[in-house]
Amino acid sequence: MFSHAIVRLPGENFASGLTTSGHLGAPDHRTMLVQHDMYVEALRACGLTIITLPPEEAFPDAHFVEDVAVVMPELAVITNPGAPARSGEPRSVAPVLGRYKRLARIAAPGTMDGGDVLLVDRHFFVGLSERTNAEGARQFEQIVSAYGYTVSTVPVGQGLHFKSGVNHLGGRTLLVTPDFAGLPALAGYELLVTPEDEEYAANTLLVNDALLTPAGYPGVRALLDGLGKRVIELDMSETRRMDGGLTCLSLRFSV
């Protein structure tokens, strides 16, 4: 179960932010500042305790948090992340994290952005995209088996992260898009499959008895109404204008 979650406010000059989304139009900042608040109030709904970090007008992608860091019970591993015009990042977040967890590092020449990270009970499921490579994948492995986690790498061919096309939704389910339901390393766990055209909404977070899903995808909200848990639906349009999804605005933890 998780208690806390550290978020930051988008900047005014977040639409500068990297993105590959431009067929999608322009973000709006006062439309996404409105629809982050209304995502913080569904992690407070969730029983979340919010940690809320101002704007870093230098990397107009720092909204994103999760890219910065991997939180577990036993420490928090601050990534190194895969963009140079985001590697700043992380230095105003491990204070915030060094308050409640140890804290270890990926170094260079290692890169790693959160949202290619998946923990599904004592394992994770890295992905090697753009942003995360085989030597942060090795580093992680390195740092999270000594607390008895296991790893494997899963490359990442479509999508900008790992978790663009896999999340856990509790058990042995995992929410993925058609391009990831073949992978071996999936083998073993019940794959609920979204339908064409819906798979931006794989990228939906499990926060204790809670799925946050964004609003718009009949097909995958069928899916996740047979699970007999609670389901909020929120508008993701102008993070999804900038190539983000539900779980990279958040770091979720317990304390």
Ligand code: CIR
Given for the second form:
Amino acid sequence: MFSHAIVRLPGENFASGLTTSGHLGAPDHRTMLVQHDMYVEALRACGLTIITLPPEEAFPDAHFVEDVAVVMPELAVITNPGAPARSGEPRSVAPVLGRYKRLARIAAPGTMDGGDVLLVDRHFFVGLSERTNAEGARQFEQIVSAYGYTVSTVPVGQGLHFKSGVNHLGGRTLLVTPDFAGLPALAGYELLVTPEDEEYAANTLLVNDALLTPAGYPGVRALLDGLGKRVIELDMSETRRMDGGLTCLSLRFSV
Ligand code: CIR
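Same protein, different state: after the form predicted alone, show the form predicted in complex with this ligand.
Below is the entire complex, every chain and molecule, led by the chain shown above.
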């Protein structure tokens, strides 16, 4: 069970962040703040205590806090984000996590974005992407294997991060896009596959007894309704314009 989440308020220049989704149009700051606030309220409704960090004008993607750390009960691994424009983001988050967890770090030439790391029980899937390299994955495995975790790497062909396409819904169930459905590493799990035009909603977030999912994806919603958990739909339009999703807006952990 998670007890805490770190979030960061989106800065006024958040639209200057990295994006490949320009075709969706420019995001609106005021709308983003409203949607971010609703996201935070949903986390509170799941019982989490929220630690809110101020915007960082030097890092317009810094509200995507998930990418700068991987947090587990025993420790937090501070990443080395793979996009040069984001490599300074961990600096301000590490001391906050350090109040709650022992810290370890991924160091250059290793790179890693938290969005590529999915924990299922005691196993980590690490996506190898444009942001996370094999050396980052190797360092990560060396760190977490000392705590009894296992790690496997998986290629991220399309999409920004592994969790753009694969997420854990509880038990042995994963929500995946059609692209990831045939991945050998996922054999043995029960896969719920998003409809072709609803890939964005694969980024659904399990928080304690609830599933947070983007609003407007009825096919995915129907899949989630079959799981017997509380489902909370959130409007993610402005986050999506910046290639982000539900998982990337917070770092969840237990203390
Ligand atoms: C980036 O390209 O790094 C940001 N605009 C979006 C990061 C989204 N992070 C995530 O899904 N974990």
